[in-house]
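One chain comes next, on its own, written as structure tokens: the form predicted in complex with this ligand.
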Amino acid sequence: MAVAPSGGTGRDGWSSRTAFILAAIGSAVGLGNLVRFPAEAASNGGGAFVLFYIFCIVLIGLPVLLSETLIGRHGQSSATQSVRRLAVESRASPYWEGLAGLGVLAAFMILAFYCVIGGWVLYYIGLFFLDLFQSGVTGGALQGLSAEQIEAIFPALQADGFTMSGFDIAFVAITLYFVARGVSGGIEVVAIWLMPAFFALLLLITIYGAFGGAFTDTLGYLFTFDFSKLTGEVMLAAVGQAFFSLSLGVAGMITYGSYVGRDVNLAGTSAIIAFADTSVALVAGLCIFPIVIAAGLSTEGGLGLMFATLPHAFQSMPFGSVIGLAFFIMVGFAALTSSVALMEVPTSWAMEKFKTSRALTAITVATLAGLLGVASAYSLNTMSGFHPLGFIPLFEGEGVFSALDSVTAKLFMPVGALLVCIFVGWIADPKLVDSENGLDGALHKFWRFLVRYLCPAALLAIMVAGLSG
């Protein structure tokens, strides 16, 4: 039974602390850990990036995560209303709610292209399923193809706007199903079932890779800290990745925090969430690189690492079809618990704003995100000449898909997180903030120092470098 966390207001909420922790980990753990982290680590010099990334998670990500969840828990309503409430109670301008408004918009934009990638994952699940189904465990249809033919599947998919749109809509529809069922009836259910399954699959595939793959080479690759490689660019990439991975700066953790009961210690749970997210990113590296390195393939190649290089590598290993299928199912689980979080942010906002029912609101959000997703899918082929933000030099030449990605990563997320720090560190009444954060003594002083000084300074630096580059 769901326990209303908001002191009898009847608002839907997490049924337990564990449900909140699993849902928040589900939001954090996603394509960011499995696709973006290995790709970023590979193109930013391996170990140096990894070490600085961990540093960013602890010193910047974690304080911001706690700040977002405490705003939500205090407000017990949608992201914008929660910020507004804390602002008004602190005798500050209600317009601070704009910071969450930006986040809601950003979450919607990420949702649109995230589901396109989710659609690719569905497509590969289908591919490996057919492979297994058609020809038994090891001699699947993909194995009849040459390495080049397997790698060519991904560019062919990207060239096919119609197929991508179909899979995108399917992924949006699955996400919608759970969001429409509510927080305790849908969103936490998907997390409670899928996250343990995700962890089990990740462990199994990592062990498989450790025995069959180049595990020691990978350890050397990921954990050799060559500090000469720690350039400004690498540091910026690491901070950006930390935000994306912890779902920060897009009002997502404000929204999830708003469903948390008063009995939960937010500092402790934020630490668990950040620890789990970081561990998954590292283990994902330990899972993916051994397989790729053992097959003698390049670890570079961005999205192609997962969708072209890995399928090729799987096919050169024993039980490749089964492992490939298990791998993409695992990625699908992680992507779904994140897309659910992304859809919940605009849904909870619009439900409160327009006083509409959850089902109707979620259907509307899903339809709009689906349309934008279809535009993103076609921007990779037929519409590649259309550059919606072409008038801004930073986004010159980017189609809908990559513009959505860049504008959220380079602009919305850092600005959102910066505003959260300024709001919680300088504007909100410290008494109210302290009644929520679950910290005392030296740790409390340290957290306040980070939120007031270090995080804003670091974020400003990212933005200056990001916007000028």
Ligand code: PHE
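Positions refer to the first chain, counted from 1. Superpose the two forms; the largest set of C-alphas matching within 1.5 Å is the rigid core. The structure presented is a predicted model; accordingly, all values stated were derived computationally and were not measured. What changes on going to the form predicted on its own:
- After superposition on the rigid core, the Cα of Thr231 moves by 2 Å or more between these two forms.
- Annotation: Cα of Leu439 displaced by less than 2 Å between these two forms, core superposition.
- When the rigid core is held fixed, the Cα atom of Ala403 travels less than 2 angstroms between these two forms.
Please supply the coordinates for the form predicted on its own, as a counterpart to the form predicted in complex with this ligand shown previously.
Excluded here are partners and other molecules; the one chain stands alone.
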């Protein structure tokens, strides 16, 4: 079934509905699913947090996801032009395109520091690849090193701006290769091959942890229902996790939706994407924590859990070198599918804005993102005295890396998604919206209620909490 946009535009598009679903899942699934969600669930009431998180995905994440996708499918253009077209046809101000412009800027900024993290993943893939030949298939990982030496690898990497910059540029180059080849010839290839491979590795490592790790303890750790911990602050954390997990507010789903044909039901497809993204988050905890708990290590630490604690845990496990390599390859797949989506957003926008070729536009975007990424890498140590947003109290003391992260997460993403809700729920012509969303009857009325009232309220709460924190 062809999914490429029709209408004689000659615009590149997805070759099938499956390709679009895999690409959209790849865009949403990232490091937040693999690290942040399990840690949040474990420290915030276990099963109670998980249950409320799923509730937030259904009532907040999914409605916004569908809203972004339908804007793109209707516009059949870059994110800004898609919003502009829907606004003009709704007899509203064309300046509503600014909501997508904010998302394009956010996507570019996230791309810059996200590729630095992708570079860390490449570094660890190389580390475990070399270790596999030294330790052998059956042995633990990183033999010959003490626990302190293993956990010191990550801080040492962060202190080495030159090495980080090299791996950052390498990751940007890999991302560029697929984006420059277009939607059906590049981005889709990443989705079709890497996402199934990602799911297979995630399942295999989870099965390994179930038999070789503390799987029973993990089930109790993650899914014991403790509603006493489900405070207002924890519920807000669940709302934020649901929102950020689906990569909303960065115009990514508007851009990907613009490559979808009219024969695809966006409501059903969006539900599949949200379900897959949530499933990955849940399984990630069952993949990581049995290994960590069995090694007697802490389950806290965010990125440190992935890059410091887990390598230590792999050391004491049978086949640790193999499992460690497989794990970081899996993480690399997730990081690459997300970075490709992030790079596609500003590339699509700039192609239409400046009428340039895809290859030249992608190279330009990659170059600028790479330069900003290098500054982000060095800001983690040697340029840590440079605080670009130090004049704003909220961002005082933050380097380039953390400033990019904070501005996008606390401001650009929630504001962008909030504007999407206002635009779709209140501004756009209901007839045009209804022709795209694939809903009818009571379900359609419920979705419109969520987009108009509940989602904006939740997004305002996320933004206020982020800016006041």
